[in-house]
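Next up: a single chain in structure tokens, the form predicted on its own.
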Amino acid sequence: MADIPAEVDVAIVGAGPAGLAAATELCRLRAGRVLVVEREAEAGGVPRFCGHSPYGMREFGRPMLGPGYARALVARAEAAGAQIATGVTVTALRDGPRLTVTSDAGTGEVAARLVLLTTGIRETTRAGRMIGGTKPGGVLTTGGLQGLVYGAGLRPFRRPVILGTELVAFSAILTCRHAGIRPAAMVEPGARITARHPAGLLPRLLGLPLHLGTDLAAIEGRERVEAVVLRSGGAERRLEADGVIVTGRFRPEATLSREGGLTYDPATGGPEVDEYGRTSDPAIFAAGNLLRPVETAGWCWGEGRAVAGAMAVALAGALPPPAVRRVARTGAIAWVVPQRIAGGCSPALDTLQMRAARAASGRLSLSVDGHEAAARALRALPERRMLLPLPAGTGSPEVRLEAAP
């Protein structure tokens, strides 16, 4: 493959905010030749299809629309000296490390001193949610909707139902508004919306009915969606609609890392890492939404930049030995990142990031060898970020969320 070098110092898989931030930082730190490979035809990640604010405050000091933000990240990485190869799919991650890649130009292999995986996340589809009924056209994830609206300039329906209330569901509302689409309803199985306040005000401001404690039980229609069946409190009712937007319930895009033999965390759905972003293979690092179900573009950008700093230290042979201490979690904690602690100075992931398994009011604590090192009271909701300081010392850390009775 003529346009892709056979050997580089760092190969980055994925050209979203985390991968582009890492490429920029590695070039700034003079880490050698940096190659970013992206399977899509255009770099920039999910923000390319999010034609709304706010993006860019942390990165560029001003609010930006998603497509402009993505272009600015790409321009910054290229100006720093990174090579970005689009339309290139990595089909295998091998020892060395080496990447097997394929594109319209054929297949090839790239050898690198270090690899960074920033392959991101995907939404759970209708099939993954086991929604009943027929299988008509007009059922999309938020990503599919944004691709049609912002990428192809299409309006796939006029009166869809939006399923879910994670932050991405409100992005779907804004995408609909941009395209002149008026959703028929927003449906949430839980008793309250998942996204933080004030996102919940948006449906009310737009006159969009919000049904809490309601399941989307079935989809009706032949060629196109004609109606949905909503279930609440054991009762069902039919609502006419011409589409369904299935939002959220993200999972890391971890096929490459799993097939590459990296230690997998069933709780997050991504690879295990230590506080330097280093996976079970010390030559392979990971950052961004591959590490957990979902975070913001700005968070992923900052994480990619921080892990790039650790990779530059690794290239100089100065990182501590791979981690052996695991972070235990108990109580109502669904997952924690990083999962392992190596110890040493200047960690890339300088906090323990967690999510609650369920809504809980209680106490979040960190103990090391049975001695409490940090604690705080909080009201926790699923999909909302919880942070504690990274534990110092060489003891065995444990995080716990104790729910009040």
Contents of the next structure:
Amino acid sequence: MADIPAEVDVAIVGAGPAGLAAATELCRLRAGRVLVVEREAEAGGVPRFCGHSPYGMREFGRPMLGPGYARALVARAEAAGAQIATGVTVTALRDGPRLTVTSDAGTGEVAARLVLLTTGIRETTRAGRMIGGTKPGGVLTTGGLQGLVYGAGLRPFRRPVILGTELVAFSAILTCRHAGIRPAAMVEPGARITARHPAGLLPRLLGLPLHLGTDLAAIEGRERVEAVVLRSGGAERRLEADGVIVTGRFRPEATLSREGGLTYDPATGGPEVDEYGRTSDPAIFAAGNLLRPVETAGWCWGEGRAVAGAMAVALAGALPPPAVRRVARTGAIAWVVPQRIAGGCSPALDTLQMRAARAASGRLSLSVDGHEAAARALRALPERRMLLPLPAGTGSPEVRLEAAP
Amino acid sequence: MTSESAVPRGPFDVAIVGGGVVGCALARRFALAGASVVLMEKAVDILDGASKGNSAILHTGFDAPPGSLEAACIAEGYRDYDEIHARLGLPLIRSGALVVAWTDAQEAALPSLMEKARANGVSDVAPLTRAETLALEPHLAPTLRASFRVPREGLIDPWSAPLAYLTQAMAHGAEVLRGCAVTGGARAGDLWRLDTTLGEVSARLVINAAGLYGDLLDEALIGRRDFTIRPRKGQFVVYDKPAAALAGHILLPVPTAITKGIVVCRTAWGNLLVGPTAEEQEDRANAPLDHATLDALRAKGEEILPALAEHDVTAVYAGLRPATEEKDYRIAVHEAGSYVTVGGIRSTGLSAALGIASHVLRLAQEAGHGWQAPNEVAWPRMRNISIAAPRDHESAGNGGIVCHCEQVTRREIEAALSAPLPARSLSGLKRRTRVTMGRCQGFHCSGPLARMTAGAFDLPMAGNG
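Please move on to the form predicted together with the partner chain, as the form predicted on its own is already shown.
In what comes next, the whole complex appears, and the chain from above leads the way.
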């Protein structure tokens, strides 16, 4: 492990938008030696494989494609003075904090004054959704598809069914188009398309049949997918297809933090943090999509940069003590980040971010010690960002989403 | 050596039909006895039938019917595995098992189950009160009544073990024919001539280890069947690695007359599994998963370990056990000692395989077969992919990790593609290395893996999920 320092000031785990933004910012703030470890052969994170979406307005002031955006983030972090070590996997998070790392050179250890976890997210797989049927080849997540298409130049199938209508499903459609794959149908268990308008126009534009209120009940085929069974309103029907793209339902890639003993929030699937991005171990911070499923690259970039600012303050010993005030949630709120409030000034996460558990028209409110501090009416949809101001003062905050009568 | 082209082969001393765990153990046992062995597997790779999906436990046989052939084979199989596993580089995680009672009736059954264990030679079982059980396994639901501990039950790697048996057989000259289905055959003089999809194969002794197809093979070769296979499906859910911290022991229910019931246990790879169901079906080839059943398994797991509700399911699978109309194994010698049926090896095949192999060798010797055992025994070592020993990625020159979830290195994948019995399908590579079997199911490694395996598989990689 010759090229990896044994001791650094800040070790960042994961070189996606959040980690690279944090590295750049920590260097700019002269936080000392900053090391970013990335398990893949190339830094840049998920945008590397998104050859289509608009990236970079907030970060670079111009629209960019994913791969170019990823390269620009890497270049900026390196120019700022951060060391990025690729092909290095962190296998354990230990007290100190110390990271057990492994690479072609074998196993080693890095000690850091502070650690930032920016390990990102993954999609829920066919297994995680417990879809029935056989287990043939040709069932992929969007990430797996993009790895095969953009990473290996393969066309894994010709007529797949796409499951899900989150934004990433439309990324899957565009990846299919790039590879000359013509999806047979798009299937969504919910009553409407999850992604924001105008993404929903895409299936119609491409003549792709869209089945709402429909479950993918089973997959058929032994070696390769031969058909899928769709279930809608109690009726089942068979649709021929040679592949399935299982999209979305992102989950934070939280195994490292969980096995490292950090307090875990089952609601987000990631570690609990306070408004400084500080986890239950005050020397370990977290940012980006590890905190919750799922936000845009630009959002993660901003979050990484903001938490880096808090870490620089922490290195100077000037962060308020770790918090015990938890943000309570009631009604149809699936999760809230940050989960805890320390109550100091200059928070890194300066809003409470939430998602609705289900579609609801109603009233979103924040109260502190029972007194309402903020409220607004809204039409909440799952997978859409809801924000409230971070509560001031020292009382006990509670967020609430009530359906209108 | 492996050579898999269509030319007449033989005569061999022993032809084994079926490359499941039992066939692999038989190949090893007969090769070590000095016989020339050929093993034929109709799938493109070994372990593609009943051995594909099981609970990966090395049982002591404490709950087998005392006096049965199954009980004897499990006991001998356990002893043999314990003796040889270290030399073959195979794991044995001595987790121990708890048989947990949740109702009055189950609690009342515990003493007789312990009696049965002692009758099976498993004398170290020990009763535990509710408090003692919870002290050992604090994540168990507190509604449990009592339990007893079976200290020697353990966790093993259900795919590396048979691969090791077969690799050792190959080191002693055994041939392996994959993609080789036996379609018929007849005995002329003292020689069997088997028709296969790879041409004629001749042998003096034929052993039917065809698992889910055992009865059909008997009918094709000896014109009769003593039993009918009734495939019994078992579905499983597998949780991500952090869930493994919830249970140290294998957690067994009080068995019923039909099934051992739903087990919760860690795996040798550091996951946690819940299963299997026991569902009779006609289909011998496919074991389809069912969403509602998997949901019910998940709920059952959470009844036993409530904290499982906060953990992610990362894999689901189903296996088929080759059950018959009777409980015990169906091992019989036919055709003047030239043919042995090894059938009805249902859920305990992994634990019993080495014992079954020794039992069948004795039957063959009693029937007059005999060979000159080699002076030296080769002990090929498997690469460790379990949590029981250091992993490849911890040593230098591993090429870096390709599959992050299961921490599989480039060197491990290359080794599996160039081993004496190389992986010839993605499923085969998964069983040898665990690649893509983790929480992301190929989200991250599909691309690099497709590039690495180009040209290596019969069916090129289109990904899996």
